[in-house]
Structures are given as C-alpha cells and as structure tokens.
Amino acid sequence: MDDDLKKPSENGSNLFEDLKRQLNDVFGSSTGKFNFMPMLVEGKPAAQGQETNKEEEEIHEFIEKIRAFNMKPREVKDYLDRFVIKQHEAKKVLAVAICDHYNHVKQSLNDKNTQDKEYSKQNVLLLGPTGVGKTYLIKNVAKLIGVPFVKVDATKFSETGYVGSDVDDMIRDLVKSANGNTEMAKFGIVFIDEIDKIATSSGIEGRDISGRGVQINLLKLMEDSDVSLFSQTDVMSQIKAAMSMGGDKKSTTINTKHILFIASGAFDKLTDIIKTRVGARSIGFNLQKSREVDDSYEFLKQASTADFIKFGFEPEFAGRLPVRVACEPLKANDLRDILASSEGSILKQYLDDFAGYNIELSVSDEAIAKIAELASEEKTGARGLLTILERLFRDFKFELPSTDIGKLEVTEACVDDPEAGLNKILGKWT
C-alpha cells in the first residue's frame, strides 16, 4: 500500500500528494476556514515557521538546563520537605537516584565518550500503603528538575495492547505531557503506580501470562528502547503515521535511554512473604506487639530481590528496579502536620474555595488536630483528609455563599458536629 501511494499519478505527482490536496479541498470548502494539519501542506506558512522557531528555542533552553544540572541530593530533599511530610528515608533515596540519573544524562550530553560507557539506570521502586505521598513526591521532583512527567496505572496495560493499553502508550503519554516535544520527553520521568498488580500468580490454572507479558514488555522500555509515537491499535495514530510518510521530517520514534522510571505499589502480600523469611522476632517484634500495630513498614524495609521474585516479579524485571525504599504509614500527628505546615496542604484549597465567595475561612489548631484524628481513622493516609474536609464543609459551601456572611471560623466543636456549627452561624445571620 505504501508503494502504491508513492507511485506517480497522471499529472506527475504521487497518489499521496493527490490525496492531501483532495482532503484540503473537501474540508476547506465545507468549513471555509479549515486548516488540515499544516504538516500536510508543502512548505510552511509564516505562522508555522514562527512556531517552529519558538519550539526550537524552547528545546535549546531545556537541553542547556539539563547540561548545566548541578543539584545536590540534600537540596532535592530540602525541597521535598516543603511539600511532603515524613518519608525522610524515601526522600533521601529518591534524591540520590535523581541526582545520579541527571548527572549521567548531563555527562552524556557534554561528553560523547560517556555515551558509550556501560551505565545501569537507577529506576526506583517505592513500597507502601496508599496516601503516604508516593505520587506527590515524584510530581514535585519532576517540577523541581523541570522535566516532563506522566503518571500511569499499571493495571490498564495488557500484553498485546488490544485488550487494555500497550505499555508503549506510557511513553506516548509522556510525549503528550511535553506538548508533543520528543526532545524534551526523552529526558522525562514516568511514574508507574499499582506496579504490584501486574505480578504473576501461581495457582490451579498456572501462571498469569498477561502479567508476565506486561513485565517483559516493560523491560524493554526501562533500559534503552525506541518507541513508535504511533500506536497500532489507534486509528488516529495510524492516520498520522501515514501522513508522516508524505514528508514530515519530525522523528516518529523516541528513545527511552534517558527516561527515568519510578514505580510504586502497596505490596500487601509481599509483607507475608518477608515475614515468613525473616520472622517477626528477628526485627524486634514480639507476637503481642504484632497484634497491636501495623508492622508492614518494618518488614517492607527488608524486601529482597528473592522476595519480589516469589511475589510474582520476573527476575529481570525486579533487576530493572534496583533502587527500592519503603514509605512509612502516616499517623494522626503526621496528618496534622500536612494540614498545618505542608506547602501543598489540601486546606489551602478550601481557603481558596471560600475566598471565591468572599468568605474568609479560618481553622483553629484544635480543629486541625481533630480533622487529622478523624482522617487517620479512614486508613487511607493523606487521602483521608480530603474525605473529612469534604464532609465537614459540604453544607457550609452550599449555604453560606447565599448569605452576606464574610467570615467562617471552624472550631473543634464544629468539626465534631458540622450541622450544629452551621445552624449556629445561620442563626446569628437571620
């Protein structure tokens, strides 16, 4: 088919060129102002040329920033401390991995000899329960470094890509996050959540082939692989691929050599495997204490490659995630600190929400402590804060904007009984 498109037609051009003109004629005449993808038209309009120059400048500035990377691990951790409460060990491990990775990228850009040297990429694996800040850590790291970032859920991928997504789609999503700029995307960060869900399982019906297939496909991406920007299962991608045959000079692939992969998961069942291997007593937990507290964190800190293999990871796949660290569960005091001192506190969102109605919101220290206590009971980490705050402020948000009340002071009593607190305020207003 490709050869047929390139054969000369009666007027001397090829069929592909004829098709482009016909498409522009049809769509242009029907809309009066249709611009059928400038890349299909021979030559570049002035506006497109200006956009191209701007894009080239952005790429140049970005590459120069990577070439000049000089951050130290402590600087990275200090930055993360502003946004993420606790997780000090995870921050240290992540800071070192990030600095090592981008120092290597810098050296590769500045010294061609470095490109030929063997280098094991320090892809990271974060272990721990939901809501402890794993995603937030990576988002802020990417923001600090200034590189494209994408978060994907491992459970949506399948081995073939026809039922579920192809693993290559995560790289295409990274390119999208970079506004289609492959030169910037190839230095970005891919965060794969729920990675524990693609572990294979042994049972009556044998091994989980799909999970194993996804792992094997991910192996290629995590090291050095060329990924097509056009998905075989996406019709629009195939149309764009066909269009690129007509003379588009942009690259149709992206290399993953300098993309950092960071994966995370709760790994609940891994804890049992580690307990069996090391025993509770070997790390200072007696039977009574194990019944009283969640000791998962203490065991996850001791996870070995053999444990991951027994859990259901292929040996090669476990080896592609050499940097591993467990995240601590959050207690009520930690949740209080998140509300009170984190620069990314969800409470700031509610302050802005009420400010949009010209209502000044203030929350007492006692109320913050009570909110944190209730959120801790949700057992969902920092996500529990949103659950409690939404429940607390739901009726306030509905009723107060229709009044001329300009200030809302939330006390511990109001947190205990939001309805009574609202009625009290409305009673004073009426």
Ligand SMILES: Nc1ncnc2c1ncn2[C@@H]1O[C@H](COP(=O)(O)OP(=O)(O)OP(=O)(O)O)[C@@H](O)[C@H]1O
Second form
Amino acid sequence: MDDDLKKPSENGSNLFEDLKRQLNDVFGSSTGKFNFMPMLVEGKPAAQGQETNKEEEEIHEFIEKIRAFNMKPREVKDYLDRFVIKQHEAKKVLAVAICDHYNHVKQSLNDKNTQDKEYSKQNVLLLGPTGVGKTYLIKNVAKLIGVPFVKVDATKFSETGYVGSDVDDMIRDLVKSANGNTEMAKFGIVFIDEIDKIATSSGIEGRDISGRGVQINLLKLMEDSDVSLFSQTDVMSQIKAAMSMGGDKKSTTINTKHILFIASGAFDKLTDIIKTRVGARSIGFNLQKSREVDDSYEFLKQASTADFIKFGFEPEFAGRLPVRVACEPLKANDLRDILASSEGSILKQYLDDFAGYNIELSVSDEAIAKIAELASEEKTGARGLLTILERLFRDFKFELPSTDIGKLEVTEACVDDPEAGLNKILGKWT
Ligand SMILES: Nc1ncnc2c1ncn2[C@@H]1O[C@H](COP(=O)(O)OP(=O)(O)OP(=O)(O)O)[C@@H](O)[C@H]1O
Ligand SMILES: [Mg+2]
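Now that we've seen the form predicted on its own, could you pull up the form predicted in complex with the ligand?
Time for the whole complex; same chain goes first.
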C-alpha cells in the first residue's frame, strides 16, 4: 500500500495527493470532524502552532511531574481512605504497587542505566464480587497520580480482532483518554475488567476457544511491546495511518513498558477450586463458616498460581499478574459508611440533583441505616445503594421540582414507604 500511495498517477501527482484531495472534498473541514489538512500541509497554520506549543508544555509538565514522583504508600492509602470504605488490604497492596511502579518509571526517566536493568512490572490482579470498589479504587488511584486511565472489558477481545476488538485496542483507547497524547499515555494505567472471562477451562462461563489466544496477546502487551496507533481492522484508522505518512513526523507507535496493567474479576469458580484444595486442611474452618452466606473472600485470599492455572489461566499469563489481592464483600454497616462518610458518596449526587431545583435534601441517620440495610439485601455491593436510592427518590424527583417545596427531610418511615412520604409532603403543600 505504501508504494501505491507514493506512485505518480497519470496526471503527474500521486495517489496519496489524490486521496488527500478526495478525502477533504468528501469530509471537508466543514464537518469539523475530519480535519486532514493540518497533518499534511508543510508548516503548520498559526492556530495549530499555538496548540502544539500548549501540548508540548503540557507534556513537559507531565513528564516533570513523573520525574518528581515521591509519594509514599501510606500517603496513597490515606487518599484512598477518603473515598473507598473498607478494602484495607487491597488499598495497601495497590499503594505499594503504584509507588513501586512510578518510582521505577521515574528512575528510568532520570537514569539511563535503570532502563537496561531487568524489571518485573507490578501488574495487579483484584479479585472480588460485584460492587465492592474494584474499579472505584483504580479510578481514584489514577486521579491521585494524575495519569491517563482507561477501563476496558476483557470480554470484548478476541484473538484475531476480526470479531470483537484485538487487545491492542485497549492501548489505543488509553491514548484516546489522554486526548491523543502518546507521550502521556505511555505512563498511564489500563484497567481490564472481567479478566476471569478469558479463562480457558471448559465449564468456566464466557468464551473458551479464543481465551488462550487473548491471554497470549495480552501477556506480550503487559510486558513491553510496541503498539501501532492505527488499528488494522478499522478503515478510518488505516486512512489516518496513510495520511500520517504524508508529513506528520510524530511516532505512529506507543510502547507499553511503562504502562501499568490492573486486572479484576469476580472469579466465582476459582473459589470452588481453592475450597477443594484447602478444604481437607481446614475442615474445622469450613464447618465454622458453613452457615455464613458468603465465605468466598476467605478463600479468594488464599488463591495461588496453581489455582489460577487450574481455573484456566496460562502459567505465563498468571505470572504477569504477580500482585494479587481479594476485595471484601460489603456488609450493611459498610454501605451505611459509604453513604455517610465516603467523599464520593452517591448520596452527594442526590443532594446536588435536588439542589439543582433549589430543594434542600436531608436524610436522617436512621434513614441512612435503613437504606443501607435494604441495599445489602440486593447482594450487589454498593451498587445496591443506587437501586434503593433510585427507587426511593424516583417520585420525589418527578413531583417536587414543580412545587415550591424547598426542603425534603427523609426519615426512616419515608424509606419504608416513599409513596406515603411523598403524599404527606404534597398534602402539606396543597
Ligand atoms: N468500598 C467502597 N467504598 C465507597 N464506595 C464504593 C465502594 N465500593 C463501591 N462503591 C461505590 O459503588 C460504585 C460501583 O463500584 P465499582 O464500580 O468499584 O464496583 P466493582 O467492584 O468494580 O464491581 P464490578 O465487578 O461489578 O465491576 C462506585 O462507583 C462507588 O460509588
Ligand atoms: Mg468494576
């Protein structure tokens, strides 16, 4: 394709020039979406020149920040404590992994010798049920460090990328989340959710055949590989790749050496594998725990590489995720704490929603406890809070903004029977 593009066509120009002209005719800059010219013309238009300077400044600032990284694990954990309730072990493990990783990146940037040293990346595997804060932890870590972050679902990848996406897409997504800035993206964090769904053993939920292929592709990526910024299977991307040959001097690949990978999954079936392994040695423990609803945390904590291999991970793949930690299930008390004291509490969102209509919302402690209790019955972790709050506030949100009621005080009785609560407040109003 390269040669064809450069070959002179009959009228003396070349295919590349023709393609350029045609694309601009078709898409034009009028759509605002496709703007091929700045990449192609010699010398940049003034406005773009300014933008480039700004971008360079931004990159410079970012790299300086990484060079100056000096956070301590305790500091990272203290920050996470403000947002994430419980999960102390996960917070500790993450804090150490993050500090190790960015200290190593910093050393590589500052010292050429470090670059040549062998280094095993501290990629992390988080295990645990839905809604306990796995994604939330990583989002907050990325926010604290100030690096680009992307969350992807392992289920959407296939070995070839022809059906579904290929694993390299996650790196391109990271570049997108860094506004196309590869210099920043190469120090980012990729969070791969539902990693347990690419296990290969038959009987494990999810796809089976291509799971091994995805794991193999993924493990290369997790270590150190160059990823093209242009997808092989995306036509638009191919056109852009062709255009970039015409003058854009920027790199067309991104290296993954300094990207931190954090994977997570519920690993339900893994619990059974561990139970079988440790069962014989801990019968007393099992009997003692047997009446409890969910003891999977106690087992997931003990997961070994052999368990992951039995579960359906290739040994090399399991080896690329050396830092493993299980997240605890959340009890009603924890859900209450999330509502009452997490800085990112979903309740704050509701306060803002009502404030948008000049309604002051207040929720009593007893009402909070009741909401938490109902949410824990949902068995979806903190996600249960969303369900209960949505159900509780649905009609209030619909009716109250059209009244001149300026205050909504939610009591336990109101949580028990929102309809009655609403009628009471509307009755007072009319
Ligand atoms: N431990 C926690 N502390 C505070 N808030 C939490 C906690 N766990 C969950 N939340 C809240 O619940 C929301 C959903 O949690 P999150 O996305 O982290 O779940 P998850 O563990 O990744 O679950 P899934 O396996 O379903 O992806 C978060 O955005 C956050 O608001
Ligand atoms: Mg998640």
